[in-house]
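Heads up, the chain below is alone and in the form predicted alone; it's given as structure tokens.
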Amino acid sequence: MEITLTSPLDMHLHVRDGEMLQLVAPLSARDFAAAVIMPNLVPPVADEQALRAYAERIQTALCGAHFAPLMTLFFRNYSEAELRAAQNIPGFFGVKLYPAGVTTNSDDGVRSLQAVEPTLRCMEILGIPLLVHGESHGFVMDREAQFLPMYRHLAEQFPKLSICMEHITTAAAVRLLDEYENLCATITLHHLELTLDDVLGGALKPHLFCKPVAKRAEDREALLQAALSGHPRVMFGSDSAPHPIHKKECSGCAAGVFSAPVALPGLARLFAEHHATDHLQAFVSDNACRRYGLTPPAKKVVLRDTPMQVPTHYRSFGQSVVPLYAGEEFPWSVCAVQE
């Protein structure tokens, strides 16, 4: 069996910085035409100068690859002039809101939505998308559900603001998606495949630990139905989040699943198993292009049900990181990329 995808997009990607950037960015650029790059570095990408500099470092790491990084700013109170300046930067995409302290490198995030409403109003006027890590500080399994009223508030207060619920993990979030036209969502491969039982039901698997955490079987089923059915406001975002092995296999394990090198084969297997390959193109590209008016670089990626051996780790530039499906003989692979 063979599947050809046109200009696949990753609408939520971490490429980090420094040596890790040099290792992981080319792995995404190999299979994807473009990706929305997260800004939660240390310090965060929170002004025009930092945004331009980070974009330049990414381009250097890509070594001329046929791939477009879509850049985001870390949310803070921005003036209209600052947002307009960002819009003039080639590849600028949107602004990412992290509640303070909810995930990796988010300590400088938002502490009060009311305090940032002037920036949200300005984004609405300028047509700049808002991307949200939607979790509270409550009990870990309830954090997304507890944040859903915030999404309702944002959707109602700013009806012309395009709001993306990032990496949703619950059936309740899928239901909310259908209440407001200005809401859309990204879904990761690992949340389509895993429940919390896969992470810690037996021996703890640190390389599957992420935030938001994988949830219950009924939540995974709701995510699958949304993705497999071709829901028009659901998009693929890997949330591929690499960490060095020593930060995963330790006490105080870092949160993040590194899925970039195997994302498309993983999705191909999943959609093929559910006889839904006709909807894979929409999930990995068409929905996002229509939603945001994107015209990504032309790229055709051909996937085939030919097995590949997933490396136990990727190592280069002094960094070593373990991918999803590490060490497995995986039943699907990328067999050709045409640019």
The other form holds:
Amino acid sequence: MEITLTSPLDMHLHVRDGEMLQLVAPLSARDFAAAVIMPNLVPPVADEQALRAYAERIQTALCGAHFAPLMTLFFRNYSEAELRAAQNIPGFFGVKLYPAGVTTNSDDGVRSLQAVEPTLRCMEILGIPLLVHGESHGFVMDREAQFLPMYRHLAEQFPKLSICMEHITTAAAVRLLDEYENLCATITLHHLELTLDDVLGGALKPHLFCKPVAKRAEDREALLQAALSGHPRVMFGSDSAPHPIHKKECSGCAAGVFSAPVALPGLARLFAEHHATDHLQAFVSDNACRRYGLTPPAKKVVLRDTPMQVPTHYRSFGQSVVPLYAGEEFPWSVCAVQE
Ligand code: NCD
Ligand code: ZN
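After the form predicted alone, can we look at the form predicted together with ligand NCD?
Next comes the full complex, and the chain you just saw is listed first.
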């Protein structure tokens, strides 16, 4: 069986910086035509100069690959002039809002949504998408559900603002999506595959631990329904979030699943198993292109049900990172890429 995808997009990707950037950026560029790059560096990417400099470092790491990094700013109170300046940067995509302290490197995030309404209004007028990590500080399984009223508030207060509910993990989030045209959502591969049982129901699996944590079987079912049906406002975002092995296999494991190098084979297997391969192109590219008016670099990626051996680690530049499906013989693989 074979699936050909046109210009697959990863609408939520962490490529980090320094040696990790050099290791992981080419792995996304190999399979994807473009990706939305998260700004949660230390310090965060929160002004024009930092954004331009980060985009340049990414270009250097890509070594001329046929791949467009779509850059985001870390949300703070921006003036209209700052937002307009960002819009002039080639590849600028949107602004990512993290509630303070909810995930990796988000200490400088937002503490009060009311205080940032002028910036949101300005983004609405300028047509700049808002991307949101939608979790509260409550009980870990309830954090996304507790944030949903906030999405509702934003969707109603800013009807022309394009709001992306990032990496949704619950059936309730899928239901909310259907209530407001200005909401869309990304879904990861791992949240389509896992429940909390896979993470800690048996031996604890640090490489499957991420924020938001995987939820219940009925939540995964709702996410699958949305993705497999080609729901027009649902897009693939891997949330591939590499951490060096010593930060994962330790006491105080960092949150994040490194899925980028296996994301497309993973999606191919999932959509094939569910007889939904006709909708994979919508999920992995067309829905995002339509929603955001994107014209990504032309790339054809051919996937086949030919097994591949997933590396136990990716190592280089002094970094070692463990991918999703590490060490498995995986039944699907990327067999050709045409640019
Ligand atoms: C991400 C990271 O490591 O930067 N971690 C994660 O578990 N997803 C941050 C994020 O997107 O929440
Ligand atoms: Zn993320």
